[in-house]
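Below, in structure tokens: the form predicted alone, a single chain.
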Amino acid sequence: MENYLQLKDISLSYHTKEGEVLALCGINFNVEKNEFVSIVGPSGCGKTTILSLIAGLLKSTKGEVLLDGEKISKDTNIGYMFQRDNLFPWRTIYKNVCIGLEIKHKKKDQQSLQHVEDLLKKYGLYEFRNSYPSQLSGGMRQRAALIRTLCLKPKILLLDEPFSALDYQTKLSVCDDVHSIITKEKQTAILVTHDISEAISVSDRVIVLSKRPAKVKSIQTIDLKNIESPLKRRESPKFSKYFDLIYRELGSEK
């Protein structure tokens, strides 16, 4: 299905002591089902604000956000991964992963619990289900955080710089892991990142924003689908061409 997610002429203003500030101006883009899209742009341009609008946490001043043909609301089933894994240190990995089910009052739903176990087994965390977060590596913790989100079967997954707190080597490995899981689960995903290389390595398309008030400067299609691993994509001759193109876009004032 085309245009699974639609942002239509989105603008957002907020008020400060100095007056009204325009943060987003006429944002338009679509995301297809099962597509992986990244958003890049200058610091402070409003990338995370766009995720908050898609999640229904903020309301736009103008325009509308549609998911599967319906307006986004706080009740829309949307998954959100933050910069840190936010696992509770006093809960086991299994209990951390199940916390969404507890909040949704599905803790006794056997089908949901079986889905949790299946995900833990499928992605190598089942044997660590009774361990605590402090006993796991940073990469395994992020995998647990992703499984916690996926066990609720969200309609779309939003990722807000989920690898930024990791060291470079771990970041590359975890990026591969997360991309593999999202692809295998056929999950529609939007990643916000300041890292151009990261965006290119995981995405079907990259949306480039201007400085604030943010507008869509360009949308770049990344033709690397024949290479499954983000790490391997970085070795492709096309990779540097995409990097240079997006880098120039970000540096242009027009």
Given for the second form:
Amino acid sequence: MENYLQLKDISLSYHTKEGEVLALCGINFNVEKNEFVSIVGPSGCGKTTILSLIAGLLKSTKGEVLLDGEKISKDTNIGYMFQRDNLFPWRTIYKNVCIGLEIKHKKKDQQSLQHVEDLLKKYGLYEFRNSYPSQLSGGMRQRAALIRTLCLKPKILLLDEPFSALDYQTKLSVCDDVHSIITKEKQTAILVTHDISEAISVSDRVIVLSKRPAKVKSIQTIDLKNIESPLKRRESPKFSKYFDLIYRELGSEK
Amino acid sequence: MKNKKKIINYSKEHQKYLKKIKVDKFTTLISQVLLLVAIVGLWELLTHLKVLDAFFLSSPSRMISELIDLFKSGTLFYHIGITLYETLIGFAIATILGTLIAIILWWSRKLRKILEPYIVILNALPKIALGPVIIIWVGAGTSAIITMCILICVVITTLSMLSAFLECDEDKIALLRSMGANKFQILIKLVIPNALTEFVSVLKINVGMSWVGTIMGEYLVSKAGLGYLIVYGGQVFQLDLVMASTLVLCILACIMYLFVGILEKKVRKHKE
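Form predicted in complex with its partner chain, following the form predicted alone:
Entire complex below, previous chain first.
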């Protein structure tokens, strides 16, 4: 179970007309199975780029990404969650959730359909399955988006600032919600965020990146596992200690 | 969810507000009808009193009697049928063809880049200038008229649909790609349904454009149809025929527009 996901000496450069930009420089880190890891860093440092690499949507210039011992490719089963829920407004919640099954030609697979139904029931969206996204609140839409990825049973879940489009109150409760679903479903997850408290409240470890070209600056292990909900974790005295630590790490960048 | 009417006791202020909206809607409608009646009435009156010359301006009563004559001679629906046929065929072919070209251009970035200047020029070109060429190439007949109609609609359809396809949210494309979707699946599941509202707008534009194309085509070369009646009426100085045909054209375009309007309502329902 050790080193479920491995990023080995990853470098990536962008090519533009003006020249070559080194975005990532020798990134190394591992993620264990069922672990929740967050990546924080100054804006524009390439956090999302790292997720795209793990998702196989981009290719690194140097280094390799291994998931469960295999090299990442376009066909690797990963789940991706974005800043916005990206539900298709012309599809009902049920059909939105099933889009992944359609893509993978599993729309007639009874087991998968049962799994979808179970997830919808378990997380309170079953009675809204025939509603359209515009009829649901922001929090419920984000939950639907999470179920859409979970029903494909991804090997790893990538979260790209999934709460930043929500207002503060909603953000806290949706964050709690998503965290509990991910823990219950025993998912391995990587969260990218610029919000230090969000990172600390949900993660087992926080990876701090430097500004561009991004390197891993430090990795903080967050020892708040005994407290279940992210919201409660925010009240722990250790929480502010971690916050200070990471804040200073990031601050020394400027 | 929203089709159940709620029975709520509104406050007096709200009742007042609702009433105001109703009155407002009603007065607008009344004014619209009155305006039409006034124009038609004035037109009729002034030509009747010989203040205006009915020979140059025709008059509502003369238009009606012209239409009745056409109807009695059995040619009214013949001409309507011909023009309607040309317009609908042109409209359908242009819409389908334009959308298909847009799909191909969306698919191939390279082709899009190569063809871009040609499409821009084709769009700017007044298509009527190609009239003589069309007649020589496809022959002087219905096919020339339909070709003219297609030519006028197809470029704008292609351009509008292509921009709608390209406007598709990058995040949504990335989402499908992260699920392992191929380009065809992205097209079918996302890009095309996403462009549906734009497609209806294109239909709306094409309703107008296809009538322009067909009538223009009929001006150039025709033996029957409403455009033919208008040209013929003009040549023999029969303004009643010109005006009556124009009136019929107005009504037909209206009906076609209404159909697209109904379609639009259905499509817009679930758009954010």
